[in-house]
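One chain follows as structure tokens, the form predicted on its own.
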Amino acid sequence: MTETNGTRRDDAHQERTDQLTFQNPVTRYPVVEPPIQDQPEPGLDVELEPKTDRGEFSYRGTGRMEGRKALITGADSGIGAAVAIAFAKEGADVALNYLPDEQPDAQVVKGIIERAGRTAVLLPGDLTDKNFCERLVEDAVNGLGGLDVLVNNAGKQIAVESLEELEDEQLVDTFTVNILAMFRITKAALRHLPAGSSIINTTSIQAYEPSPDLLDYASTKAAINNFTKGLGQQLAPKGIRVNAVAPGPFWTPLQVTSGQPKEALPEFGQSTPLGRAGQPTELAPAYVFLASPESSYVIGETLNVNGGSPSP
């Protein structure tokens, strides 16, 4: 890699310009026009054409979070690993959880993370699992020697026709990861984390304009607004910040595994006031300055990030 005038180039020679320059948002990234494609869930960066941008080379980080010992949830790939990339370029140390057939991409941003000289710790397991949940709070805890940032991003989402169409199985899988997993990885946290920690969960667009056929994916995007707002009530006087960020249409792997009807893959995201998906790096400034000094009075707030889209 080559750094000349804030623009980075990757192994792949393409030009990435970090979040610092200045520059065009509607042109900072092409228009995402993939192929109609389809993965097995939970689906795999390495696979997924065109690649995504997580920050490996377009991330500047500025000492914000030097110090700093963070859990993320669903970091292998997607908005989980921009934002574990970008923690690790601000200098914190980051535990990733995710799903064991992940491994191949929790490698890849274990390895980012590592040559920005900071520690990664890798945490495999399904968050449907009760047990798992609170052990790997600790898990973290053991492997950071601490705990001060809490990023509950996994997520489940599959798009179905029809109410009649959406099994049991499925909606009750998507409540548990969404936000059932939510509430049991946050309670376990809470006996570790100090005052001046930060929480940060991850919701959606799909909780202020629902899609008809995420009727699911939605219902707990809105709960975990809800959750958001109310725990962070109930936290502030401990001097533990909670907040949300609600992403908009991101080009992750989500999207291929039946996350969107495979038809509407080719003009994913065109729709929002940029005219394009956006990158998972750019995300990853929302959930810095979250969990930074930085928004010390800044709590049960939800940073929508989305392309222009109207929104509360």
Given for the second form:
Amino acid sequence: MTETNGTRRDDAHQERTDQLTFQNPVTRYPVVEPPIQDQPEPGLDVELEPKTDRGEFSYRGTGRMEGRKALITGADSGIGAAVAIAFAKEGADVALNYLPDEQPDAQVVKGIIERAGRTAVLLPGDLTDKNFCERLVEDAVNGLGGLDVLVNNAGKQIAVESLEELEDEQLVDTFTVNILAMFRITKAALRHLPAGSSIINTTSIQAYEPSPDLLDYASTKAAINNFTKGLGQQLAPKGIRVNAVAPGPFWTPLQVTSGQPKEALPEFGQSTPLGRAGQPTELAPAYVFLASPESSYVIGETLNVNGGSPSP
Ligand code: NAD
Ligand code: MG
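Could you switch over to the form predicted in complex with nicotinamide-adenine-dinucleotide (NAD), since the one displayed so far is the form predicted on its own?
What follows is the entire complex, opening with the chain shown before.
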């Protein structure tokens, strides 16, 4: 961790107020003005500049997920990490999936979950492997002693200027991670989820407002919305609720692993009505709401958390 003026950079968010403090959303966080940077996929939060707030100090739990058991994919960094931290602070034990190269980020999140007094089960593995998707669910169930929340959050996003330049390998990988793995993991989880369980899928504002350089990614996000609404109806009679969260621009490692054109990074998120990119922990309350029993009549919904951009 780098020392800057005697303070550890990773602690930049230590002094923040929590999510329940009355405050102005415009100024809750400074405008993110990232320097142009590049990381190889999958990217690490520990290398990201500036650092993100995933809620270690700023998320306050209120006992809304006491004793729950959650599996979260892409849980080492960014949005998934913020959700894992919030779930733990709400009283849940969490199984975290991520790619083996992301072990340094996963260790950080595990430490935060354990300091919150909860269990973190680390389950690294590649979601493009069909067999791993099934094994992941079994390992999560064994590690947690059951399962009643599934957050399908892992995602691949690589910007490509033209369709002619979109390699078939990227096309297949993006669809496999973003939507096929979601089908496979959810299918494997169904035999374990009791009535009262919640499935939450991470989609995107790209589902309705596709960027011209994200054709493959945006298509998968539209598919996720559709999957959520169909499956929500199928599982409602069993007492299992399926919903989605659609983030707008959030500052995470996804953006510096070619998720955005490099030159777009310094202005990232500034065109939203709120005028700034979101911090990952600002998404966590949406997932907590959809996971907790308080949202018992909410099914097939996509909750938009995007700084004010009009969305269906
Ligand atoms: P992130 O890079 O922190 O998380 C993405 C995660 O996906 C990675 O940490 C990695 O663990 C996982 N992943 C990718 N390929 C994988 C594979 N083959 N096997 C297993 N895991 C794999 O970035 P994030 O922004 O937190 O992304 C989380 C989700 O949020 C993604 O679904 C993304 O599409 C969605 N999203 C992000 C934004 C944003 O602005 N950051 C906006 C809309 C939607
Ligand atoms: Mg990651």
